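We begin with a single chain expressed as structure tokens, specifically the form predicted on its own.
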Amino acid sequence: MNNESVIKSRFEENGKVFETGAPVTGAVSIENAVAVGFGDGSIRFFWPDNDPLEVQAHSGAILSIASSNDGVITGGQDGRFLKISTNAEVEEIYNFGTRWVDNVAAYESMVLCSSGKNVYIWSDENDKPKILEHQSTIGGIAIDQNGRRIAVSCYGGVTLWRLEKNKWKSSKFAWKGSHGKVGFSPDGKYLVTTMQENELHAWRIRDKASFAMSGYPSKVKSFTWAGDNPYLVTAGAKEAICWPFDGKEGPKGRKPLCIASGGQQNATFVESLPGEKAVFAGFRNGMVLLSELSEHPNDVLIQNPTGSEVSNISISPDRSHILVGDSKGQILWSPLWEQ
């Protein structure tokens, strides 16, 4: 690809590009930085006003990353569950040996991870981890906004754990097939999972009513929530597919809003712009667009095609900068607004 003939976006003109040489596997906003995990086990912290700080944390790929009280927590192929501060201090929470740490999550002083079929929970009240056992390998974990419910996806559906009188009690939300990433809707009323098939599944928690969101040309690798209503915004198609979750039935029987057209390319990552009714969509060829949540959106080009799949888009906590990472390890770090 001859990039010299490509007209750069203002984000590419005003930003910095870093070639790290390792795939971007995840990123989170933390304090005033964006922390990025890589396939070589390293983490880099990006700040608006300083050079990135690199920390070699794992021997092997970082499989999961989440923000915590005083830094980030990570899980790796090396079986280690780590806490890493923004000044590069690394603390090992637990070592699972040869078993990968696939998923991590945190809420206030509580941190948790999954390895194999189990979820392990550490909190101020307990020295040893509380173990939640499941019947198959865990695909994803999520904590609700109050820290009182944990959703765990596996083969066959989701187990929802509720903290009642200092004990975790479970209920099952069943649907055949293998479930991956899981999340709660912003109002806490729905559970959503990605699936091995080219679709998502959702349950209304109060009565376990469920429905599929299907018709995608490829596997859905990413979803996010955007807007006041809200919309569930998903990758996996040639546009960002936005399912309405307002009303009593959510998206059941309703058509999604389709924004951010990638032409012949499928979207691989989506992220909302906090405080705005707008969504970023990254595509298989490296292009990134910003699009409004409307019937007639205006797409803004953030990044031209690079030839590598977009694997993460993150916004700094103060909304000043955007970070775009891809499967080859290229990072675009750019001011979000005109100076």
Given for the second form:
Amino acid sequence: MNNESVIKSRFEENGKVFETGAPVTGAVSIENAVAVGFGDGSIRFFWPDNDPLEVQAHSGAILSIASSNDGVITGGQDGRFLKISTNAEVEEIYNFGTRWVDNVAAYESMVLCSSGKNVYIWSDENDKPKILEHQSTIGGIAIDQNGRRIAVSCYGGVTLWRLEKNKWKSSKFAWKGSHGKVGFSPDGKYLVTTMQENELHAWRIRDKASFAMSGYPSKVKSFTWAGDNPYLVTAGAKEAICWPFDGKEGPKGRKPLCIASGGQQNATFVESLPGEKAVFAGFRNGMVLLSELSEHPNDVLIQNPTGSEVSNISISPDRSHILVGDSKGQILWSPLWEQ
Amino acid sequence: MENRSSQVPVTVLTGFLGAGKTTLLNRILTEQHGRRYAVIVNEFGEQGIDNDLVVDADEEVFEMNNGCICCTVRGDLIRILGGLMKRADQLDAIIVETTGLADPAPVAQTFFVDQDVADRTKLDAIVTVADAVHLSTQLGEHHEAEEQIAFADVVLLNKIDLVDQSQITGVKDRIRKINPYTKIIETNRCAAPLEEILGLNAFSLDRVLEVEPDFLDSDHDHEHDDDVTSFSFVSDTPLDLEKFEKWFGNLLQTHGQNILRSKGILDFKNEKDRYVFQGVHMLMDASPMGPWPEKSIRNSRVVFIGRKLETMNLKEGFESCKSD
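Right, the form predicted on its own is done; let's see the coordinates for the form predicted in complex with the partner chain.
Below, the chain from earlier opens the complete complex, with every other chain and molecule after it.
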């Protein structure tokens, strides 16, 4: 949208815009860079001080990206599970042939991915992956803060795997329906999933007490954690919906905070601003707002509507820059603070 | 809503093992030069598909928690279609090959239920490849064979060189009894013109207006209670909107499981627009489609394809919707 009457935000004024032509499918922090995965199989590293570096990694879209000890790991539609260093070295960890590698995750030197119904885990000691089997195709995987538990979502709920005496033991957190993305709360006490229906589901791990967070007008494609409470911040509505996870019962029976209310369309991506009680919300029309986690929040415009859905928002590891990516491949890379 | 032209058409190929799905698929892929297809195959798929973008699917059927008891969708399609839409290269079309025993309803329902799928792709048509030699036996033995005919926008009646004319007539009558709306193309080695198979837009509401069913005389004798049949009704008296909504809503609520497909063009009293609907089980798409064209006969026509239709008092129900 090259509408002259649109007033540019400070971020658009001071930042750089890149038109890559390929949808942004994911991004992650690595060393002092933000690594972005694209729909044409390429990876680009964005640094605060240097020009971006492009690495052609997969053929077909990159489906998932995570950062490990010594590079980003990616899963692609070409069936390859790769590790890519910040100086552009590409190493193939495994090749699944015609099967997509849908999800990847890492903890220190342990890397894992899912393809079809299985999770494959590589640790230092051995070259052969450990395989964890599930009853249906895996929607999402997550590793907890200590690297001792892996949550795997699929149709019918979440399987929680615990490493006990070098063996992975499973326990099932059941809820009818198809579960997508999964995550642990920062304190490791809750599991949260997005669902095929317009809602999220959560379990308290201790007693498997579970509850739904519903009322969304569209599918919830993104969630994150923000603030000290903490709040579970979610996309899927015209505002960023933030559920309080403090206290014994979490959000059960409580109202969520609704912030970032200036977007006219549903939010498609949310990200927290580390160290601050603030949240970025990206919308379906490309608009991005920064909003405070409070009852009466102030909103700051980061990006005007671009016409394409916001598919990623990332903050550089030194908190100096913000990256916004959309489904048509536009990247905004901008200093976060006044110079 | 995304721009309609940005929706990638999806053709679903059904049919029993050995009917000729792979032959048809390879014809589409080799004869349509310069067009880019993604082909979604199932794990039991026959080998030898000549395309650089082949994706394995699991035919995972999911129940939706939306209070609709027959609402099942194909979870793998939601995942794969979503993934394909993340690619940088533009696809001209997507072809989904199903196993011989697959029920087409969850495939069709996926396009009604999942908003992301509906925004970026559209169900173009369900094409069923049938073996002229074996179809009659298969219809008697497998529910899935009947469903594949019931859902088909096109039936490719293949291998006709192996049967005589009376057998062809017999099997075509059987197909029409299940689904009077379907187009039957007689072929050998699936050698049908591809423009009669691809780009049909069969699930758009405008197409309901264009396709005239082959109305059969209402002889609904059949051997089993669970045979798939079709009923169609015409009314020259305008219908009452409120009465119709009440009857039809209640009908889908109580009998949606047994109504596989429904379509209709409706003339409501005091409404200048024609109304068009089409449904799969309990899910329905309906819309006014502009004023009746001049010189056209204003009447209401509805067709139901399903099981146990004779228990639903369809004729009485439809008659009761007539305006006073």
